[in-house]
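Let's start with one chain on its own, the form predicted alone, as structure tokens.
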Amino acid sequence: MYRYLFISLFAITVASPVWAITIHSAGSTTVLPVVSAAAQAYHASHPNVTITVSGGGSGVGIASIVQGTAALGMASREIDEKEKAQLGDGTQVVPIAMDAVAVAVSKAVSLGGVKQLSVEQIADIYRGKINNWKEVGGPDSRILVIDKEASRGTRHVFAEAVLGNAHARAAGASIISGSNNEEQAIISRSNSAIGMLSNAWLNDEVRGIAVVVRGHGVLPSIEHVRDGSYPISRGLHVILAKDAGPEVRDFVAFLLSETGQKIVEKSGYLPVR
């Protein structure tokens, strides 16, 4: 009877008859991955319903509530007062998976010597003060510097972090990039990039480095968000309208389930379980 199942980065349809049930879901695309897994996943037990994902950023999850275009939005960061405001009483903000927010390098600037930063080098380099890698250990090479859009969880964790304001500006960035798989192909083209890439999003060509805490470098891990000794961690969170129906409501229960933790922990993430 369901003779396809469509999928893409930025979005996942599941064929179904007229008589489905569509859940539209919007917003970070650190949460994307998880909720288009389990979409798949839901689906086979329930193949009269219909669930849509979307990217954009955490921003545009929580004003997708707020605007009623979306019954499920995806946040990588906290909910601020005044989003709080906006979305008003009855809304359930529901995490689901911790993460970490790792500071990402070429592999060359990696291989460089570039191995660990203290938070302070790390606000340095993306204010502009630091310049060349060469400051830090590292390769004679100007540094990159790779800041994201307004919108995006990631960029507002980071902010907060390093350089103690979400909404700072990055005087030293020269790039702005949206999605995770942007930023993760800029910084593998690149010799000298640096950037801000969800944890799951390393590999080979996009390391991590340890950010230095009380004097010892700690990496971005799973393990570390944790034990807590990582200093750029967030919580993963799904938000539900508050006139969501019992369908959307059962699919986050399925997000928490056994099952569904399974999926967070598939995907490069903390169950919260």
Second form
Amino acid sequence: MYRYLFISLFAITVASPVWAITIHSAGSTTVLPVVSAAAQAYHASHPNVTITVSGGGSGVGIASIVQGTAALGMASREIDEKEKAQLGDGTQVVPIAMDAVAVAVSKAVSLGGVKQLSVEQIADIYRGKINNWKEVGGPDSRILVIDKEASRGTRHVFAEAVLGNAHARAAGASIISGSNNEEQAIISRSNSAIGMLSNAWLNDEVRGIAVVVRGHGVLPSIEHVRDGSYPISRGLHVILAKDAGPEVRDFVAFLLSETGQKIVEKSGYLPVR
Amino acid sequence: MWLNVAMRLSLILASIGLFVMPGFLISASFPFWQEQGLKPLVGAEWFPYEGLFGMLPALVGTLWSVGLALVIAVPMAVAAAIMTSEMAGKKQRNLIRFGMELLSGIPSVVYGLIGLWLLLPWLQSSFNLLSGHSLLAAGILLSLMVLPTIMVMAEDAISGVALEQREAAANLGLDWSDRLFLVLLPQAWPGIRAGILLASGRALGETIAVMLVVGSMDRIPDPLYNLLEPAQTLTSRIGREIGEAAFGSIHFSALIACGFILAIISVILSLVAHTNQRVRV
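Give me the form predicted in complex with its partner chain now, not the form predicted alone.
Whole complex next, starting from this chain.
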């Protein structure tokens, strides 16, 4: 009797990993909504595979693959040479979507008259040369300049496009925020804030303004990412460790499938296929 | 016999922990100290990508926020302790105790969110600030978090003052305030001090709540007593950056060094407290 019990217990313990698989993913909070929605859809059709999703930023996504703490990394920017070397051969960086980094301002600033800014003006705000909204045609209030943690992909893309270098200093910054969520909360609570935020996270309280390119204001939108006219756009990626199992690879294939790309579109990003 | 073995075993385990922790802090931060020397302690610029690891702004921010928390919390906690142990009826005492236990049971992230949604807007509108993120916000939040620790320790210490002492004081005809300041508080001081020490340890190490309200800007307050601008603390730095720093990199080592400095500060605090004790007795 007991022998059978032991045998069956043993069988369950040995066999269960085959049946229940957990895939950990971590990184960019811009990519997170897509992977998280896809994870739910994937779990519905593959009940034995559970995918956990956590944030931290693109830097965390890359570090978690380097250190082997996650099977799937998420990054909202390109991987630089140094990071490629750390990741090693065989690691795959798969683009799953395109996105615009919006220059986001508080509702009051937008209503106060600031509808568009040139790249130079945005750079001057982040360098501390412009401190008041009235200098760029807005209300008379000090600018709350929100910078992001150095590890954030949004920060890299924004600083590269506006300040010329992904790690450029922003002397005019008033505070540092982290995730898209935190950034969104600070901008919506303030009435004089400017920040950098993925296009998909804009709403009535947190408004994207047009960036002036060759005399024309271009609003952050999926269309303007598609036709290449918006100057601060980027690819959203997932990173596969070189020893990633077949389940992880199958999930990435799912992200690139028609259903997966529908989820991308629904999350507010531009599909790559 | 078994009890004896178990006691010895747990003593050994505890002392292993006692050596492993500093050992880890020293060995993991060693590459940083080796490369940078002691220069970062007085450096004001922290830009890991440029090889700059100035810790002074975070150090100043940490000391300010802890100091501020104690300045707010100690008088309130001691007053509450005097109230509950000497003046309040049983019902009131239980109520205050209950409140304190409630305060100490709230997770720190909840304090952080409360700070984010209630404290910051309030500070912003009352001082006409840009965002409210500031050392003052961190100090107020920390004071709430350490209040129960100090209060409970102080209350125990005050109620523990011997009946003989109280009777002697009453027989001398001392009035209530003299009894309080000449007998009760001096007698209870070692216990109160222990509470303050524990509280400052918690305030030093608190990460998430501080991270959400301090602003995480690497600037030394200008002027030095300006508590209304965003600043940085050592814990908020570690919390924001440890995830991206690759294990074994100089950046990672620098963050562990921040933790090492926190540990040294708390060791200094307890040493100071103990030296005082010896002088008094």
